[in-house]
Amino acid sequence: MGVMRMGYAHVRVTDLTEAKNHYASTMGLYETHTDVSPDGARRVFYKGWDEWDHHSVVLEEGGVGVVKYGWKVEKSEDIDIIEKKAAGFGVTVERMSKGENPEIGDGIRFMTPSEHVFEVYHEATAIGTEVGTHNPEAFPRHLVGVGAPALDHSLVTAEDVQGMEDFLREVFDFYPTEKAMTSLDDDGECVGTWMTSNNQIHQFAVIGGPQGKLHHFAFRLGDWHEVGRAADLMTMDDVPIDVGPTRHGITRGQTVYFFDPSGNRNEVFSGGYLAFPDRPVNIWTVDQLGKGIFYHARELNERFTTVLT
């Protein structure tokens, strides 16, 4: 398989005080680490809890805009795969040591051609979901806020979708799911592609846009009314809402859009259909974007396509 998943997002944040209220509080993530970066800036740690790896989501005090991507792989002998196919496909590959991510193990890392920082690695410290493996409760009892379970995919701006795209193609064996184009001609421009490697509807999108920005990172939810749930509890945190909840055309999924204190988007998502790499292609014109972002309004306001960290 190769890839498996996005293992972490690591984020800055202007104000880690303001952040840990926004991610533990209101997402119910659970914290699992502190420390200091090499560089001097205070780091938190977290966790869904549904998953059971060490962490999943990292903050890092000083800005916005995302750090870096971790990618879990099935094998260790992947991450050599991968290394030789990032190097062919032209990209500077360095190693990175076990431990020099907390609780992480050897890896690799490079730059991707949208300008932004992947890690690929193998190990990772398992210290269990909240409801562990014995005879598992459905949820735990006393989640917090929206109890966010896992994290899900992130979305990105690059100046050259199509090349990020024939990248992950290449290097992690990804497939699209969706794409939006120009035209349906042979000469029709990517404008975005929304790319997996398993069944999951999408684990990485890329839309056009400026190198090395972040549009969001994306929280699993179960079910509609958990969509719900969630924009509910973000209203009584004075969470800014950004668009939702509605439903995507692109991908199905029931989504809401939000910020969070320093002014990164986030997302709740759940839903989508399952993906297979045989399965056609969506192809969504961009004249039918607005349809394909937001089924029910069928338009994109201003802030959606223009924020970015």
Contents of the next structure:
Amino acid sequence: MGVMRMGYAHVRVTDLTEAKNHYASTMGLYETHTDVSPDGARRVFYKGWDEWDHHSVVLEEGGVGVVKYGWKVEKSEDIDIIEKKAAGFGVTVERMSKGENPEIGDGIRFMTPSEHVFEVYHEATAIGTEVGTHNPEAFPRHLVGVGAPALDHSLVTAEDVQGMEDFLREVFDFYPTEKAMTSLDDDGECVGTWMTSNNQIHQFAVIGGPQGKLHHFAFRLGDWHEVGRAADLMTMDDVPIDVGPTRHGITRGQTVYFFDPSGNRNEVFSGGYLAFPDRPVNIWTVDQLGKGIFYHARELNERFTTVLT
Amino acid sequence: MPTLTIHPTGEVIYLETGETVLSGLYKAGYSYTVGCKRGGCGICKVDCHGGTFSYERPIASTVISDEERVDGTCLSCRAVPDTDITIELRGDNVRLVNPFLRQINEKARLRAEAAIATHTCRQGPPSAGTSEE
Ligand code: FES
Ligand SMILES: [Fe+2]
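Return the form predicted together with the partner chain of this protein as a structure block, the form predicted on its own having already been given.
Below, the chain from earlier opens the complete complex, with every other chain and molecule after it.
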């Protein structure tokens, strides 16, 4: 089936100590590894309690924004197939070898047309979920803070949104579940696309904006109640909340947007309907985009389009 | 007790020691363009026309360039004044959105000024110090 999920988001933080406090104590991720990158930057690796692979979030000290995304494929042959398709699209692909990323196997690396670095891999050291596989409990007894179970998706900006959608469709076999268009006519321009490879409502989304920027990356939660509780914890920990708790019209998911201590936007996300490739794509016109993004306020705040890292 | 003067309106805002420019503005009832409040997005930049400030945390070079470090650019959510400072907002002007908070801030400023005046009186003016020698 090719790409199964976004395996990791690797981001930059200005102050590693503060960032660790946020991702470990507020978000409740589990630290699995620390090291120093070949360039001399300190790094910390995390996973959520319901994830089995070695890590899903990497923090690297120095700067802000996203370094790269890792995509895990189902079969090792998928790497070769994606390599060919990416090269066919005109993208330069390089091989990466096992260990270039701690506990991640061989794979490929390339820069997308949106100028984000993607890595595709098949092997990651499995360390198991925090509840195990033998008669597992429903959740770990001593979760910390929000206790996010897993990384969910990310939204980035790109100058050519349609071009990026074409790229993800051809190279990753992603399909859009929802789109934002300037008009419903044939000459309408795509200004946003929400894409997936399976039943997850979105794995990667792109909106119009500068190349190579991060809008947010999101953690999965169970339901409205957990989203509300996460917002309460953000207040207790003085985490700046951007928007929410509210619902997205797009995906129907429930959400809080907030910022990590370096100003990278995070999200907690729950719900969203099941995606199918044959389901008709939802289209949002720009005049209703406020409702699409923030279903209750029905207004796009200025920050939504201007605040990026 | 640094104060923050907004050019060109001349409004003077009282800051607690260690308080950032942005936090001072908001606490005094003013609103201004703000994003992450954590130094990452660069949307809260203002221009500093007088006085000095320091950044309380490391700032990414993608947010404040080397040039901006010396041309008076002030990332207001991370800048803590070292002295009284004067700033000018970029784009639109500051908006007073909460007169109640402004009143409270004004009273805090007057109290702080009165405290300094009393303190100075007890010590006597600098020129009167000669009698102690
Ligand atoms: S609000 Fe984002 S840098 Fe100040
Ligand atoms: Fe999201």
